[in-house]
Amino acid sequence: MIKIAIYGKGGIGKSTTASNLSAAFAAMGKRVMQIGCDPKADSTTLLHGGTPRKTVLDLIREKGKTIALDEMITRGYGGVYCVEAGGPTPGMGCAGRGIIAALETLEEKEAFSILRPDIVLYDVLGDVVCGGFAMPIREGYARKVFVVTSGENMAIHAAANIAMAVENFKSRGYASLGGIILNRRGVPREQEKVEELAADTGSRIVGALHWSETVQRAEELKKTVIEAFPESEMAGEYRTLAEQVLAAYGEDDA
């Protein structure tokens, strides 16, 4: 099983990022899964229509432990399944320990045994990496960590700062940073900052997207590029982009 980790600053385009991934992945006829690990929940949006679904710490709060996995999982585009593990009530509660608690249920009603699925995707707020934002990295649910980021000065703050995180846990045979993923904003430099960003953090750049109207038209519709446009420029960058992740991920393990 092909277990990856997507971090990136909020906003940087992390999650459609992810879904389309997901999309192209089982495109390729993999059988796919997506974690959305953010209070917002709304990391799978586009795979479903932009449809509301409970996450799991609402299915925890409202039923405890004996929610069945098929309230935890929705069918998405390509038949992804669609996990959301959510957050607490706002102002109550710490988001991390959110993400760790819907994790661990997941493993409890031994979704992974049972789904099977070929490729787990990880999509990770990466502005604070600790406690449960870290959990992916340090607790052996990824092997591979991908890093979302644009030129700009917060974005290469953030992704320095998840890259360092990756780093600490390395020697306890956690997960590995897999490389860079640029998702250009069309900054002054643009290129030569993340590549610098690359360097500094002995990492690569494993693949670039431009920036393009595609996306935000698809997102309007609710819907993955490669589902709303598959004959677009922007839908071939993405499905380049999952061979060159799936490429980088199989250098050490696959």
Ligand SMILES: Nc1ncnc2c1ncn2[C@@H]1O[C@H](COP(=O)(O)OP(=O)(O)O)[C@@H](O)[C@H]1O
Contents of the next structure:
Protein chains: 2
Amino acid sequence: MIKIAIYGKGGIGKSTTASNLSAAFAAMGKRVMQIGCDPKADSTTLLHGGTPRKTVLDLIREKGKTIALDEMITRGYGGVYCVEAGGPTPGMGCAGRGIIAALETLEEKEAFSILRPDIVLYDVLGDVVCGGFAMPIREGYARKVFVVTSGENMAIHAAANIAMAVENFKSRGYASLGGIILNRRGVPREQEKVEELAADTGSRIVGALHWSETVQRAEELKKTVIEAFPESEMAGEYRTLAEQVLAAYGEDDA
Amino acid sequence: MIKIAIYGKGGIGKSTTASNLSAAFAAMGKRVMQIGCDPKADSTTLLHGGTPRKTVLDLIREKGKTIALDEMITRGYGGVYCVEAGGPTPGMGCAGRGIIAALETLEEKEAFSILRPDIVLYDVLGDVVCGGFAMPIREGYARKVFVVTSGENMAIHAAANIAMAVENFKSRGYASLGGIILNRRGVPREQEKVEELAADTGSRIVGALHWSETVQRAEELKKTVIEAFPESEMAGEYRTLAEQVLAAYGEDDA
Ligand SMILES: Nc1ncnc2c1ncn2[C@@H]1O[C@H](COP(=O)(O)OP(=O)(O)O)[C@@H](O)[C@H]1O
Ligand SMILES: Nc1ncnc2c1ncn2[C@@H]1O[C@H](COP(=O)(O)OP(=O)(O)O)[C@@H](O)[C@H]1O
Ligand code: SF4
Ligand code: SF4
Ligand SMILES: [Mg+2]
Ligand SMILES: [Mg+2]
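Go ahead and give the structure of the form predicted together with the ligand, now that the form predicted on its own is out.
Up next: the whole complex, starting with the chain shown before.
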């Protein structure tokens, strides 16, 4: 089982990238599960067209331990298993608790051994890297962390902080850094700044995406680019990224 | 009671700066308490010449609730009350717990109402801004956060992350950003990079220090510059900084 965590600053394009990666992996014939670990709870929207659904934390609040596995999981495009942890906004109560509770509940309900995904993607907000938000990189949930950033300063700062947190939390069985995904915004010196970040954090850029209208048009349809515009250049970029992420995942495991 | 937290990346000069500020405040006739919130537990070394001492977490482990206030506190230069929280290295168990336990114990033993300091300085490692390390900026311990940084990239990233965390944790009664302290290392474009950080985080540079041999010589004597070389230029810089920090602390309270 390939276990990947996507971290990055809020609004940087984690969920869009994660959903397109999931869709691309599904199109390769993989069984995929995407777990949204962001209080916004919109990680998997593009995979299931925004079907109204409850987060794991909502379900736990309502039903406690009696919650069933299939209540937590929606099936989306390409059969992707979609989960949203849920939780309050950081600062307004413990946002990390949603993640902790969701992951523990999935574990208890044996989600991974029953559904047997080939690839699990955690989509995690990286603005606060506390115990709660670090959960997916601890306890063996994710094995490799990919950090999404543009060349904007605050996105780079957040990315560096996530890389430092991965380094700090690194110990037996925890996740390591898989690399940086550059999601371009067209700011000055973008490539150069992100390459500097990679050097500073002992990492590298594993793949890069352009900022594209196609992504926006697919979003209006509540779909991934892979689903809505499979022939577009942007779909090609996401498919290439999917290959690059898999290659980067495997590399250090040799 | 003025309640200040000094945050910043490990090794950036927080403890040296905090100790010199404490010494400068003491020389102004203030009653000062400095609380080290870094697992290194060396925050107050320059104030008491490195007298061997136990951290609050050590004492709690040994004695539990029977621990007395004066066991936790050493008096240093100028009568400064020195406390070290202690705790394991981040990643090796919960380093934040040392801080939580120490602050709660000080509160229980009524340290603040008995000793009545005019100024309390928290010296906090900013590499991991989790619940534990955020403790001093929560629950009303510190009111203003000053972030120490040089122009080195990783120090700037950490500083931006701390500023984001202060912003995220901001709510009723929590601390706000007081400003940035530039502790120069002489890297290219140093002032410019830190000014950019200030702009990005909606903050400003409240004071700046030069990298100085005098600091190193004082450290060899296990003393602050204020104590060892009170006539030096560097002592003047620390005294100026003490004034600047007080001014920045007061400003928003009007
Ligand atoms: N490569 C891209 N080109 C165009 N728009 C993008 C791209 N990546 C993300 N976006 C847009 O940016 C916005 C934020 O993306 P989202 O994935 O929700 O961010 P996050 O999950 O990091 O908070 C969305 O409107 C999304 O469509
Ligand atoms: N302005 C300065 N000039 C010269 N040396 C400095 C200066 N500030 C800090 N240092 C040195 O840097 C080292 C790390 O400082 P320290 O205060 O222990 O960092 P921190 O508490 O942030 O981990 C110490 O050896 C200290 O003497
Ligand atoms: S785990 Fe994170 S989100 Fe939860 S209270 Fe602690 S710092 Fe806040
Ligand atoms: S509070 Fe901080 S130091 Fe403690 S376990 Fe959580 S993340 Fe680690
Ligand atoms: Mg998202
Ligand atoms: Mg220190």
